[in-house]
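Here's a solo chain for you in structure tokens, the form predicted on its own.
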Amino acid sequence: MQDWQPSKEQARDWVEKGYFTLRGVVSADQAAEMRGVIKNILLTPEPEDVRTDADPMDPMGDTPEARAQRFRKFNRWCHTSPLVWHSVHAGAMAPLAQYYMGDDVLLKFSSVFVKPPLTGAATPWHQDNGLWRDGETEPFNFWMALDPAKKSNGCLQFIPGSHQTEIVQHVLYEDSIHGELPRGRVEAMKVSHGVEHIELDPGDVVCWHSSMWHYSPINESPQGRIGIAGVYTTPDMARGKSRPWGGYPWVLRDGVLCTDFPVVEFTEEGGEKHQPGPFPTAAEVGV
């Protein structure tokens, strides 16, 4: 496996901003091939026929157009696709995982994010480890664009330097789709730190610290976008912690890339698996 090291600019951005970008991690042709596999799944008539946890959106009609807008994301799907697994999670991104996490690396989480034209939902401001609530604070996160991700179609937004805060209690508002950072505190952070839009071309990647405050707005453009994400962790971090999503696939063992498919999952004798309780409402915590 090829060694990887960040550039001076990437290393500085990681420390100061909490994120950095990489261009052309996979080719435009590879991105198009993965996008095609995902679009085929979007057109599947019944969500239960897909090896994924569906996150359905409206409308839920059965026309091809409606089926293509059925999901906001696929959870824990990427390691079930040989193309995505070998191209990205246990492929192009594995050298970065080794650089930041060491020679024993697990895939904690993977997902496909979908923002259809004109209907793609917003993802509220949050910290990833504020949503997980599993005791892990230092996993390595990435997001790869398979379509152009621009301001116009709801690209990611980061508050630079926000990774230096504590893990903030996430809450629910009446219109929340999941736990989110208190909105008043987000507005104050935006004023003090600013907001940066993460515009990417197909095959580009953004990597960020799991405490980074980030968000993506509604896609109000005619250009849809699809992206794939992954979170790497280590056996030492995962051991003894709750794993609400089940087993974690091995990416690297003793520095050797895990090329098995189906994937081999990390197992721990007596390891607990449970879903954290509900988030408190904003009213309950007074924010």
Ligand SMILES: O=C(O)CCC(=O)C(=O)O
Given for the second form:
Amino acid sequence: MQDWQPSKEQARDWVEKGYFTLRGVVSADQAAEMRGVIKNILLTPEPEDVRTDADPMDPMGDTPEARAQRFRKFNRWCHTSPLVWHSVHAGAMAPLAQYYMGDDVLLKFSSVFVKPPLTGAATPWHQDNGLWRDGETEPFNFWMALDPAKKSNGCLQFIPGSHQTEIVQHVLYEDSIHGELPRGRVEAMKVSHGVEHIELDPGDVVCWHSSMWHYSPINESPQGRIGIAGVYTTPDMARGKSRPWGGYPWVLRDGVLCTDFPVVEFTEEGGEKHQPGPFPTAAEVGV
Ligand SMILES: O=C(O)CCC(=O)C(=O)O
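Return the structure block for the form predicted in complex with the named molecule; the form predicted on its own was the one displayed.
Time for the whole complex; same chain goes first.
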């Protein structure tokens, strides 16, 4: 595995803005292959049998509307696809994982964000650690575009510098699809810090701190916007926590890339357990 170093600009953005972008982490052809694998799953009949789980943070019920919502996201899927796993999470992104997390790295979470043409739902403003509710600020988060991700089809938006805030209590509004940052605070942060649209081409990546405030709007365009995300953590952070979203696959062990497939999961237990409870409603906390 090759070493990786941020450019001066990336290093500065990481500290000051809380995120940076990288171009062409995988080729456009590799991105197209991965998109094909994901579309095969989306287009397979009875997709509820093949891992289109509800967001585990807030199960959305089993009504037809709720099932349709699940298409916005496959949770914890990337390590079950050998192509995606070896190309990205334990592939092109592993040198960055080593640079930021050290020689022992686990994948805490992975998702596919589907955001289909014309119907793709918004992801509300949130901090990833505001959804995890485990107090962790150190994991390293990334999102790779497989389709072009542009303003027109609902690219990610970030509030630069918002990674320096505390982990804010996330709440539910009547129309929330999962916990979200209090809407009044988001409006105030947008005014004080501004918002940046993260436009990416297939194979480009954005990386961010776990406390970063981010969002994506609905997709009103005819262009779909598939992207894959991952969160890296370490055995030290994972140890002693129950892992409510399932096991954490090993990515690097003693600096060596884990090439096993199926993946090998970190299994050590002990210490304090973490099991997130329900989010309070906005009315309950008065926001
Ligand atoms: O793809 C999106 O629209 C949302 C992604 C996101 O919020 C995340 O990966 O944490």
